[in-house]
Structures are given as structure tokens and as C-alpha cells.
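A single chain comes next, written as C-alpha cells; it is the form predicted alone.
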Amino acid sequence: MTMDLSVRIGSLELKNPVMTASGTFGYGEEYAEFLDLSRLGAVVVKGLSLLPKEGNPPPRIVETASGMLNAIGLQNIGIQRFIDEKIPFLRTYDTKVIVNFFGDSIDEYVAAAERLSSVEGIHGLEMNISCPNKQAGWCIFGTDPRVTAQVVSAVRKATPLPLIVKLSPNVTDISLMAKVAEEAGADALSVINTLTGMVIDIKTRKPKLANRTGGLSGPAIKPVAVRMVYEVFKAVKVPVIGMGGIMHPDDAIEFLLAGATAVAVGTANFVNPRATIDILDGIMAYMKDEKVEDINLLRGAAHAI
């Protein structure tokens, strides 16, 4: 059976559906003796910022019951360092690069996406504005409508790549975040970002990350992740990209049902370097065993019941 497994987001074609989520999948490199990254739908690069960043201080990670609390930071290398020296080992690949980025101030996210935007072999752009463990006048970018109107406004005014906008979970409403991205300007979501949470140590009776919070991710916010890719589905025009517990290809699944067009793989990358291609091979088999010759048919479909 012939199957197509192609999906857009906005104006960007992928060959099939499977990408990375930002800060797993380091800068791509990292993950290359695992897998062929060729077969991937896109790569998704750790967030980069116009200055290299440092990150907060240890202990930054810490397990928890069925995922994991981090609070890294946004440590990265800077984007003309990335440019100088991620992006010529990426361009040799058959797959999309779209890069994370983020700022401290909008003047700074506009300035990141006019930088990344004339550097070839990239092909989207996803803005973080809902990182959990940041400052928290930061996190006003994706908590506040009309900060995140703002923001997205004008960082589309500077880029002619795709853009897709990375909301935070931490709102009352995601719906209404969502649509004041898109009439913003954003061609896709991605949802979601991790959960705002944090673990005590019982023998010391302090926190045990540094920063106190972190963002939860893993298995345990899979259901809080798919409820949501379903409401902002219903909400919206704009492709989704459902992420968060995604580690098999059931997980993937589901969130393609609830309305996502992609999916990206996280904490699975730190469990199993293969992960993203093991979940790339269920889709196919499922889509075999169930006669699904287009993988655009799955999109939503758990809404027409």
C-alpha cells in the first residue's frame, strides 16, 4: 500500500509528520550516530538567543514519577555560533531545520528572527514564549494576550519563514492564547510546552533544583498535552504540533486524533536516542494495518465522534 505521509506547516512541506521538540535534540549533531536525521520530518534545534547564555545554575534536573523536572534555562551557544558552526553539518541533511528562539524583550525577538532568517538551510522559525523556568517577568510573553499579541506581531513583521509560536500550558485558557497567536501572524502552535512544577526534598526540606521550579515533562503531562491539542484544534485555523509525553507510537497517534498535523518527540530522545524513528515506523504500520493511505486522514478525526 502506497502511503503519503506528507504534512505542511504553512508555507513548510515535511515529508512525514515526526520532528524534535527544542532542547532534546541538542543541535542535531548530537542524535547523528542513532539515526539517519534524513528521515525526520524536521529537526527542531535547542531555543537560541542573540547572546550565548549560561543557563542556571545546578542541580538543573531532577526525575520525577513517570517524567522529568528540568530547569536548564535556555543554555545555548548563541545563534552566530550556531550559525558558524551547526548549520553547515545540518545542510547536509534531507530534512527541514526550523530553529527555537527567544528574547528577553521584544526588541530581542525581533532581532533573532531577522539574523535567522537570512541564514541558509533554515526553514521555519519557532518562537518560545513559555519557557516555566525563566524569570518571571519573562514568562509574561506567553501568559499575557496582548503582550503575546505584540510579540508575535512584530516578530512577523521581521521574518518571511514560517513561523510557529510555542504556547505555555501555565494559562487558564489556552484557546484564546492560541487564536491571539494566529490573528497575530503565527502559520502554526506548537502545544505544549512543558508544566510549571516543582519537588522537595524530604531529608534537607529544600527544593531540589536551584531555580525551586522546573518544567515537568515526560508521560505524566501526556493527557493534560492531548486535551489541549484538541481544544486548540477546535479553536483555530492554523496547523498544531502536538508534543508533550509523547514515547511511542500510540502516544503519537493520539495526538494526530486530537488535531495535530505534527508531533514532536521530547524526553523519549533522552530514553531512547532512536526514539523519534521507532515512533516514525509505528505511524507507518499503524497507518498499514488500518488501510490509512493518507496521513492527513487522521488529523482531528477523534473530533467526529
The other form holds:
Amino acid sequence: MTMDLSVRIGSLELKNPVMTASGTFGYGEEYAEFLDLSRLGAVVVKGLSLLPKEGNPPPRIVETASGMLNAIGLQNIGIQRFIDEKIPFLRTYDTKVIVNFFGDSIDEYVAAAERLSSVEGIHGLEMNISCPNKQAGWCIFGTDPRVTAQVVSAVRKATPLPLIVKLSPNVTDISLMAKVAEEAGADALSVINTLTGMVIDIKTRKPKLANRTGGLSGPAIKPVAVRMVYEVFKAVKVPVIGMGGIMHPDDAIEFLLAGATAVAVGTANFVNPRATIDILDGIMAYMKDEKVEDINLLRGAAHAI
Amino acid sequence: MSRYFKAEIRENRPVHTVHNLLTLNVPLSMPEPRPGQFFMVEVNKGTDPLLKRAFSLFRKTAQGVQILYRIRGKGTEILKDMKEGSEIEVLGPLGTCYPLPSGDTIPLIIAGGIGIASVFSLVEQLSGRATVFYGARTKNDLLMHKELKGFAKEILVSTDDGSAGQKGTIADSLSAFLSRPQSPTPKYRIYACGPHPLLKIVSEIAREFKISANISMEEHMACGIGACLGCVVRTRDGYTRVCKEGPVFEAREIVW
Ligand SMILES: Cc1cc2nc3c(=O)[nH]c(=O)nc-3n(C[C@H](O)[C@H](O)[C@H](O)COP(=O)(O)OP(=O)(O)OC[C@H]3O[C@@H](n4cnc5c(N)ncnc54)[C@H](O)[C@@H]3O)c2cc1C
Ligand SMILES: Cc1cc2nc3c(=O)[nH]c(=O)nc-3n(C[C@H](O)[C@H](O)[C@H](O)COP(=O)(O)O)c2cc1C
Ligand code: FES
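Having seen the form predicted alone, can you show the form predicted together with its partner chain?
Zooming out: every chain and molecule, the one shown earlier first.
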């Protein structure tokens, strides 16, 4: 049986639907000794900003039941160093490189997108809109539909690269946010970013994270993420990249059935550095067992009544 | 793939009321671990707890890699009940190691509590050269004291309650040791692992006496390989990863 695993994210063709989730795979090189990066559909790197960012004070992570909270604070080396030091390495692999980026103003988003668009070896951009807007009292870009529309359309004009908008789940109606991003020019949507949470130490009576709150990821959020992918798939025409708690092949297949075109593996990389490859192999085994010749046939199958 | 492997538990036995010694049968393809390095060890097949736990190399013997761990929470509670013959996933050896002292240097090794786990193999490797300052709450909490005696030049013990050695902290005895009139002053190098406040005081003492010091830091970890940026401490270069640029740092690099 021949099997077609390739999927399309806008104009971007991936050899298979398994990607890495931003912030959980470093700049790719950290994992290169554990797996062949060329087997991945795409590598999505840690979120970058125009200038390097220090991030939050420690402790930055705390474990929770079947998950973890992180408050890294978007620490990164900045776009220029990424281009100089990391891209040459990534270019040696036969995979698509997607750069996750953010800014703290619309101007900064635009400048970052412009800078990244002229670099050979970057195949797509993923906009993280779950970050605070300095110009509007630090409210989150991804939770106010008007601001979301503004920032996405500004970035759309600034880049010819495939543009993925990564939605925040910390909203009342994710399908509304999805439609807003689609109308503003997104080629695809990543669903979901982390859910804001808190853990309090009962001895010190203080939050355990120095930042007080953090983003929840891991198996604990999977049912929420699957539901959100399901709703977004119904609401928009652009492809959806599903993520949130994918540990095993079965989890990834659930996301495809809910409507995802591709999936991203995040926290699982920390538990098993070869998780992406194990998930890819498992998806192929499932297709063989279920006699599915084209992975695209699985997409949204859970919507059929 | 040699730094990610399945290891068989050879032995997992209590050495104290709340401490176990774990011996792992590791594959030959694993790089040789050096004193100060650590491993990320699977404690559970399910998802709660989810993440691997960081443990220092205690010793590498003909039996395999040994880890000395304190039973502290969810993960180590599960680990302590794991049986001989079962297999667990391990990542490592990871991180930086203690740089060895030059021939004319006297190594001073500071171990506070479970910090002994990280410096034991250094004392062993320096066979007979190291002066060890070993601190614990009580006499009963001095783990592996007898084994240590075989490798150290001398061991200066302090306990909080005076039940063994000096009553007080090892920082006090280090300070007293360095303040003795000596001529000429020998060349020293300090190596330390223990609770955060101890490391801070040791770094201050090292600065005061102009001695190079290497200290082993701890932070909560998720990946152990430099990818998540979860494990940072503040250094003169900004927030720096304990799992990659550490756990062993030059003491003067740390911003306390
Ligand atoms: C580089 C390094 C080397 C270490 N070496 C040893 C050793 O040789 N022997 C030993 O007994 N302990 C060592 N520790 C500490 C050990 O990792 C923790 O005691 C252990 O993770 C506790 O897990 P738990 O599930 O029992 O506790 P819990 O409190 O239930 O753990 C909850 C979470 O907090 C993390 N955590 C809790 N305490 C610490 C801590 N002090 N440092 C880092 N993470 C922590 C856990 O990994 C877990 O994610 C080391 C830590 C680091 C960073
Ligand atoms: C430590 C950590 C760092 C992250 N950093 C980023 C980031 O820089 N940009 C971003 O868009 N998402 C970031 N994320 C979110 C993940 O990409 C992903 O959306 C989320 O963790 C859900 O997937 P998971 O449950 O498989 O981890 C981060 C997540 C974690 C755990
Ligand atoms: S534990 Fe992930 S970067 Fe150190």
C-alpha cells in the first residue's frame, strides 16, 4: 500500500503533518543528536523578537497533574543572532523551518516579519499573539478581536511568506478569533497556545512561579485543545495546526479527526526527545492498519454525522 | 542516540530513612560521565508525574551508574518503589563537569546535605588529594561518610546539632580553615554543592580569599537539554541555563 502523508499549509507543502511546537524544541539543534530533523514535516523554533529578550526570573516552571506551567517570558536571542547562528545549521536539513515570532507593538511585529522574510532557509512564519501589547496597557494581542485584526493585517502586508497565526485559548469564543485572523489574512491557524494557570505553595502561601501565573501545557489540556480545533475547523476555511498535550500517535490522530491538517508536538519532547518521530511512525502504522492511503482523508472525519 | 537510553535497575536500596542508592545498568554506547554531570531519569510511565527528574552522577562503578537520591515528593516516592530488573528511560550524561585542579592546587570540596551526591565522584577521582567539608543536620544524616573516607585526604564534618564534628555550618569551618595563619599560603580551588544559601556564602568566602570556586546550581527542569529555557539562573551574561551552561558554574559568574 502506498501512503501519502504530505499536507499543505497555505503554499507550504510539508512531507508529513508532524511539526514541533514553538518553545519546546529550542532552535532545533538541541534535538539533532536524538533524531533526524529531516524526518519532520516542519521545525517550529522558539519565539523570536527583533531584539533579544531576557525573560522572567526563576522559578519558571512548575509541574502540575499531567502537565506543567511555564513562565519563560519569551526569552530569546533575537532575530539577528538567530539568522547568523542558527539558520545555517537548520538549512542543512531537508525540512521546513517555521519561525515563531512576536512583538510588543504592532510596529515591532511588522519589523520582525519584514526582517525574517528576506532570509533564505525560512519557509514560513508563525505569529504568537498571546503576548502583551505595550501600546495598549499590556493587554494581550490575541484576546481582543479588534487588536487581533489590526496586528494580523499589518503583518500580512509585511510578508510574502506563508503566515500562521497562533491563537490564544484564553478567550470566550475561539472560533470568533479564528475568523478574525482568517479575514485579516492568515494562511493557517495554530490551535492552541497554553492556558493561563497558577499554582500556590501552601507552605509559603505564595504562587510557585516567580511570574505568579504561567501557561499550562501537556496532556492536561488535550481535551480542551481538541474541542477548540474542532470548533475552529468548522468556522474557517484555512488549515488548522492542532496542538496541546500530544504525547502519543493516538493523540495526534484525534487532532486530525477533529479537523487539523497538521499537528505540533510540544511538552512531549521534554518527556521523550524522540516523541515527534515516535508519533510520526505511529500515525503511519495507524494508516496502514486502517487502510488510509492519504492522510488528508482523516482531516475533520469526526465532523461527519 | 547514546545519551538517551533504557537502563535496567540493578539495585535500588535504602541507605538512610529518606535516601536511596540507585544503580543503573547503562549501555556501553553512553558517553563516560564526569563528576558534576547529571541525568534526567524517568520516574513514571504515566503522565502524573510527567517530567523526568534530574539527579547527579553519584558514582560510576563496574556495576553501572549510581545515583544517590533523597525521597522528597511525588516522583522520588514512585522511584523508591521501583524493583530490580525494571527498565527506565534515562537522558545523559548532561551538563558541565567540575574542572580538575592543576597538580599544585589543593582541592577543597564542600558538600551540604544531599550535595554529597554531586561531589562524591570528584573526591574519588582526586584520590587522596581533596579536603572535604561535609555538613549535615545530624550525625545520622551524614550519608556515605565511611565510603568517602577511603578517597579524601581529610574530612571536616559539621552538623547543625553538634552530634558529629563541629557544631555549626560548613561555611564557618571553611572560613576558619582558610583564616589559619599559613606561610606560604597554598593554592586552593573550591568545589561546592548544596543548598542555595550555602553556595552563596561559599562564593563570598571564595571571593574574600581570592580562590577560584566552582559551584553546582539547581533549578526546576523540564527538558534537561537546553531547549525549554525553564532552568535558568542569573549570571553575569543574563539568565543562563543550568542544564547546559551548568550545573557547574564559576562562582563569580553567578548574580545572587
Ligand atoms: C542538576 C540537578 C542535580 C540534582 N541531583 C540530585 C541528586 O543527586 N540527588 C537528589 O536527591 N536530588 C537531586 N536533585 C534534586 C532532584 O531533582 C529533586 O529532588 C527531584 O526532582 C524531586 O522530585 P519529586 O517528584 O520527588 O519532588 P516534587 O517536589 O514532587 O517535584 C515536583 C517538581 O519539582 C521539581 N523539583 C523539586 N525539587 C527540585 C530541586 N531541588 N531541584 C530541581 N527540581 C526540583 C521536580 O523535578 C518536579 O518537576 C538535583 C537537581 C538538579 C537540578
Ligand atoms: C516551555 C514552553 C515554552 C513555550 N514557548 C512558546 C513560544 O515561545 N511561542 C509560542 O507561540 N508558544 C510557546 N509555547 C506553547 C507551545 O508551542 C504549545 O502551543 C503548547 O505548549 C501546547 O502544546 P503541548 O501541550 O504539546 O506542549 C511554549 C510552551 C512551553 C511548554
Ligand atoms: S531544563 Fe530545559 S533548558 Fe534546562
